[in-house]
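A single chain, nothing else alongside it, follows as structure tokens in the form predicted on its own.
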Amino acid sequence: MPDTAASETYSYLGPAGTFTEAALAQVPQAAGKPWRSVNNVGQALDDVVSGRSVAAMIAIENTVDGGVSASQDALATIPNLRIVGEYLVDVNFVLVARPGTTLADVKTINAHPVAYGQTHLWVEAHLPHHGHLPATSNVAAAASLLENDLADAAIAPPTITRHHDLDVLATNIGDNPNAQTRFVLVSRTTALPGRTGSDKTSIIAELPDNRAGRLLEMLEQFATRGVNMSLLASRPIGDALGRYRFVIDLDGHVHDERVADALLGLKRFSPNVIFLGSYPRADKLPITVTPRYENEAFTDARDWLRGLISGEPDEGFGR
């Protein structure tokens, strides 16, 4: 049975310092709250799946390789999981080392795979022939240069040096100056948050079928509703080849008629629908929406087809 210094506690990917740990920052009912260490994903989710955590921080999306295809999966295959909030970090890269060595020294590179393909730009052009070895995390990949040797150097966050004596051999390493990752905040709460009208509404969903047309099916549900997806990505569903599930966010809440409507729609052709939340954008930008796609359009014609029903008067082409 959880206890109560669990049901304040928050898990992120560890060791401090990491890219997470900062998105954790940036949630207000997490200060000074105990924060609780992880080294992936699956073991993140499950803190909070076991009631060790109110909520987990995962990275979910990046600008440079798109979906994080590990918090996709474990999203759409562990139950009663919801996503209550969004955080945008920004990302660059350094290369450290131990003291003492050069860049001429790097044979073998430690680094989170995220990482390691975001700055493979740099690293192929000044390190062409480097061994890559995987770490749990970036800053895990720093610690352990001070714990063995079987790495000469490793790609971590800009703040690195202020958890651990290392030396710095290059800055801004990352292919893209623009990279952000996404994260979001997971918990097992069911309760919405409410409606900001700059709002994500996530979902995995999957096609009834292999038949032609049926992903645009899919995709038909939010186009004729005047929905925008935001992200559409595919994730093999594992019991046969071809077989696909789609990880989708839409712009707007569950509160908002369009996205209920496109939901409702959405369930009756899809065999597995997952609502992952809704939750306020990162980004703080509104959704526009155009006139005949606002609430009110819905509601007029709930209301017209009733009267139609109830046998109330038409009053003419502008009902």
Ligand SMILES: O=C(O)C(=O)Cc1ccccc1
The other form holds:
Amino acid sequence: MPDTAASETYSYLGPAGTFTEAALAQVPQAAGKPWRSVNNVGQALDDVVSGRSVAAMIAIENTVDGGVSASQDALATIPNLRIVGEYLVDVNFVLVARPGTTLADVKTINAHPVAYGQTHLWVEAHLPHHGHLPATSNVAAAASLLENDLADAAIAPPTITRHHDLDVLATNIGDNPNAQTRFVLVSRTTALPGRTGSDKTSIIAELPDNRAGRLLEMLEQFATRGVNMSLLASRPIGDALGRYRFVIDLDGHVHDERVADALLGLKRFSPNVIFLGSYPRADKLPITVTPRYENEAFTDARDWLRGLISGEPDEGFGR
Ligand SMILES: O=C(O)C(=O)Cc1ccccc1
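Having seen the form predicted on its own, could you give me the form predicted in complex with this ligand?
Next comes the full complex, and the chain you just saw is listed first.
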């Protein structure tokens, strides 16, 4: 059995100063609890699976470069994980180097692949001949400049100079000044966070076969219940070309009748569905639904059918 400290620990991609840490800082229940810095998403989720940590914060998608495939694939393949919350972090990048370095000295850039993917425009315009050395995190990229000379500069969060004595060679090097990253808090609990009216439901589903129209048929499960999607990403299953699974975020909670009904339809259709959880939306935006998809419309219809089955007369159209 995990000890008490382990079961209160939160794992995150570190070291201190990463955007992932900023996401974890938004979690009220993590305040004052032990935080464990790890080197990659796999290690963070392994902590949760083994009971070493109660939850892990992982990046799942960003506005510039899209889905974080390592996270989406890990959620698809590691059983018994649940998303219990989502958190948004504004991301902004600087280029840093050892003191005294100029831009002309920079030949190799150390960067987390997801940060590198969001700074292409600046990097290609200003350092067209650079090489890229991948790092485990944005902060690790910068820290390693002071440990070895494998790279000349690093892509890092603007707060990096609080942690390390480095020169900032360029600021705001992100492709989009309004870039945001969406993080999810992942746990093993099967207890559902309560419905707030501003919720999301995350699932991963596979198609039964690759006949024409299958994807449309899957999406119809949501469309016919008035359920909006906020994420639809395809990830290769890995066993053959052309085989994909779909990472989907739905507006609403599984306690919303329309979402529950859509999931029943999806379960009948798809040979493999993973329910990753229902949890409050980070932006707290209320979800608007046309009246025929409100809870009452579903319960009224069910009551009508139950009545018919139990022998109640149908009222007909009247005159
Ligand atoms: O959390 C970090 O700082 C990371 O290194 C991962 C990352 C990379 C790019 C944007 C957001 C998070």
